[in-house]
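Single chain ahead, written as structure tokens, the form predicted on its own.
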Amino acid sequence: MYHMKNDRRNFIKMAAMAGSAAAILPLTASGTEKKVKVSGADYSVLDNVLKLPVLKKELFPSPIIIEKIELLQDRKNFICRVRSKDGAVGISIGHPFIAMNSYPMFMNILIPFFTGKDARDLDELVYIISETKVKNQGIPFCVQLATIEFAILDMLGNIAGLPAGRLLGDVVNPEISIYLGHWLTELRKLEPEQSLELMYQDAIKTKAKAVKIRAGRGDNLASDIDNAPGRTEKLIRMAREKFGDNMVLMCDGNGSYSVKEAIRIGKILEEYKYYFYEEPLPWDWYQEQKHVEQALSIPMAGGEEEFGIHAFRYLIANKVFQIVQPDLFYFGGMIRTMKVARMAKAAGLRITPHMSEGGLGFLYMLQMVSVCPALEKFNEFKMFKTLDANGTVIPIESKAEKFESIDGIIKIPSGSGMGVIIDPEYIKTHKVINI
């Protein structure tokens, strides 16, 4: 299972682009004076990619024109409800921790920006705002950004009578495997057998047949520093122990290590048969990040924290990631994650979306899924956790199934918009905010 990236890097073959040079760099952070070859890859096939419209515009034959465009708040909580000229309503919650510092980017930029616009052109009013504001760009504007799209895809699913994932693709995902992706901090800080319990006792919950583990500091600084001498490679090894040889393990460093600590660390996981490797360096350590993965057999995912397609365009051409990361909010929603989707499978590589912890954020992820091509098998999950920046539960009811894990298995939900009613009360605790 863990040498699938060797399948995977002879898929497609890109040409080298007439009149390029290889690009050799050094890799100075790495105190290695050894040099990374990257070759030139045709972007021809990405770029013909990224064109394909992505929104289903045919699903409405007349406009649908966004009237009012509002931002709530309460407190450190933000909710966004879009209301066409009909009266059609879509309502999404905003990101649990990103939103508090970022929400007048919201009210200055993006409300004058899709007020009166044609909601079917949404592919290229995304493209528009996310391409141009380049002194805004970042994950807190893409946060806004997404916000904003959750609101209008959840009103226009809400009128057409279909989930949202159906309005940007067909369904090829009706039901998704879970990885436990949680328990960040505690992974890192308290001692392995303290926190594997409390990751063993959620996959007892849910059934869920593969668990992502910590490494390192986490600190995106490349510093080698463990919380404890060793621990990294006692949590390693004493996973593999505690739940077994048919339990699918990763491991995500977030940004912790060196080139050289990278590849010490990666060959501890191939020993162990680890399913693939994230972040082990730091996030925009493009030429870094070849290295490490031209040195490792093991798969190497990576991309949560990236913003701008160009960059994952790169990524996926010279194949730095087999498995690649978008996160739905920090990347400004699912018509850029669609995209991203479409190149990786293009390329012959696989897509695991990110998904940020709280809010709502796993049901934007099940929406996304469901129409996700180059899936991989294994899809980032967060026991449900609904609570708002607030620290409260966003109460919410099924419009059709139970979410629920069955078997590690979740059914993506089949009701209109984004499938779920929320309680009309707590919408009432958050006051419009007022430019």
Second form
2 protein chains.
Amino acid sequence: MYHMKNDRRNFIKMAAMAGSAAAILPLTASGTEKKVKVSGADYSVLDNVLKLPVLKKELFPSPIIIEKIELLQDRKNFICRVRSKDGAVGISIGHPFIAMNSYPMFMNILIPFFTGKDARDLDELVYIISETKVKNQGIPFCVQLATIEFAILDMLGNIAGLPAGRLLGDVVNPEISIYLGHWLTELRKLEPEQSLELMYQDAIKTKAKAVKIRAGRGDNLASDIDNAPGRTEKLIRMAREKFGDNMVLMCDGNGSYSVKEAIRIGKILEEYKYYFYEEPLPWDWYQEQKHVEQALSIPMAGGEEEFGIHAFRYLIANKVFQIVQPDLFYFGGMIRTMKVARMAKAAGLRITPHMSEGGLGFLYMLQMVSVCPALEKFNEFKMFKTLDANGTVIPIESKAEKFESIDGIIKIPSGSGMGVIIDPEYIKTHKVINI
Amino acid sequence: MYHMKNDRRNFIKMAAMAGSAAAILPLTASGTEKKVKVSGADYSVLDNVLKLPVLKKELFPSPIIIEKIELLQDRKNFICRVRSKDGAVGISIGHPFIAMNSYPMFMNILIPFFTGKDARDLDELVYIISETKVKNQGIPFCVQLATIEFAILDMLGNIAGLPAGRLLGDVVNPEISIYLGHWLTELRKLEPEQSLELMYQDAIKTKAKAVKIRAGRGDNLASDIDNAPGRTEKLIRMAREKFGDNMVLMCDGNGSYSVKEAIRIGKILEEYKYYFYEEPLPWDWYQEQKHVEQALSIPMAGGEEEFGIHAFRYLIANKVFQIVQPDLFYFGGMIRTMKVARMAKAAGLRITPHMSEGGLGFLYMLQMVSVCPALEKFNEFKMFKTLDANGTVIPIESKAEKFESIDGIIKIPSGSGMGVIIDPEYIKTHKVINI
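Following the display of the form predicted on its own, present the structure of the form predicted in complex with a further copy of the same chain.
After this comes the whole thing, all chains and molecules, with the earlier chain placed first.
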């Protein structure tokens, strides 16, 4: 089992290198030489998939005019409600810890732009607003864009009687294996024993087959400073000992390292047979990240801080990572994420979207990954917690099956839209913000 | 005169290419081969200048504790007021059209971070907050960071009895030549004749020796679509005819073009002896921009949408532009801009900061450029307009000399801090936002 996983890891990397095994890792027509030169990257294949439509407009024969868009607030928490001219409603919950920093963009930019538009033009609307609002670009803007897109997809799913994911693609992943990306950011400051025990408890609850630990200080400063001397090395070793050879283990650097230290830590991860190695360098150190990638055999993952299609196009064409991780919120929603997934597929790479803790993140994630091509086997999961930005549990009821992890596997919800009913009493605690 | 300018243009580019003429364009120790390979860029020289301190701490022997930071609001407009433990005060005006989209970041992130800190540690404070708040990164965050930095520099300048610029360097540019970057964004939609006439009036008022026109649709979509067929070609030709051979002309593409069209337009600019060619491609098309740069002999300018030091490090090391244009607000203030200026100098390139219209932009600009190494001869100017976000003229009084453009040259104000007193009655129309 242990070696099988190790073989699989090498296999991912080798497939990307050698252009083999097309059935499992779809490759580009032009081949997939791994150590591609920057100037020689083949962008034409990626540009072709970027042109493909995402939203299945054919599901909606008549215009669906977005008549009203409301942002509701209760202290730090935000809810988006959209209503069509014909009375269809869609609801989403804002990002749990960024919405409060950028909600004026929702009011000043997104409401005026989306109001009165035909929701069937969502591809084009998302493209225009994300690419032209240059001075407002960034994660905080994309978080608001994702919020409105999720509400519109909820509304469209309710109209079509289909889960939101189905509006964007065919269900290629009716269930997914999870990896535990622990919700407690402060994990890094705990003793390795303590932090591993917390993850262990979650692993028991979910029977997850994969767990991700956090290396370094996670400061995005390439400081090479650990929270305690030797803490990361100890954590890497102890995680393998605690979870055993059958557990798939990943490691997230969150920008802790410079190139040299990133490679040193990577070699230790290889020694302990880790599955992937995430973002050891600050996110925008693209060329340095390519150096690290080339120096290691462990597959590398990254991209959660990206907000630009063009940036992913570069990262994918140049195979800076083997596994790309757009965040559904930070990257501005599902339509844009689908474009990244398609590029990853075209380049023989994989995608596993990043997920913040809290809110309804896991719901949006499940809709997305259900239809995601080139999906990595394991997908981030931070428990079925629905804490909102005020620390209140968002009361939701599934429209269909229960949300549960059985043997580390979660079935995609089959209810319409985002698959849940949010308790109207909870929504009532939020007041509409007036422009 | 005409040919002299043209010679100078070629000279800038050639100096950067050949490593000659060190007296005018300081070059790196490692030489400045223009068509440097991406993988071969010499980053060590840049990394060395990045380590140098910016704020002259030696001017302040005792701690200056930032005791109180307030954000004041009047509808769309924001004012920042900082107060030291010893009662010194600094004031800045928020960005005229982005502050209203991201002011919660000021409240939620910047006030808690800067309160209680020693203002003498400003270099380190700016570094930490700009590099670690990864999920909030982008122009909207940097605009808030710049606002607080300007207020702190105003306070420090008032304490030291020095203009803000002098806190960051020696005055190497006691006066600057302006170029008119017209304040009317809608200029693009006017007939070439009309838009040129508006610029002409400004040129008469200021006696500016340089004018920048706007090409294409300015959509950041690389659409290659003009607002009217042939409008840009006509504008380029007519601007030369209207202003004559003695006027220095620049052209800004604002992301209108794909590579092929960018080069075609660039060749026309060369034909009409334009001085620089700004941002023809969407800002994050780095590799494509390098292709355009290599295909043209006209110096290229860009960088106004950047918010990362690491991005400028890449752009400068690889000489993607000959002239870099960080925006004081979008890039998060003067300390970070000084780091870009130093990198530009080390690489034999030039800097001319970008400036948004409105607010007190020109004041901040004047302080910055007064101490900027490797400053491009012509600097952006959008008239002495001080319209705030609500369209109200900000009533300011210079502490020293009058603000005026004489023969297209503006003297750097010598008053302390940002050099002005803002009418207290105006400030009173703004109310402190409570956290």
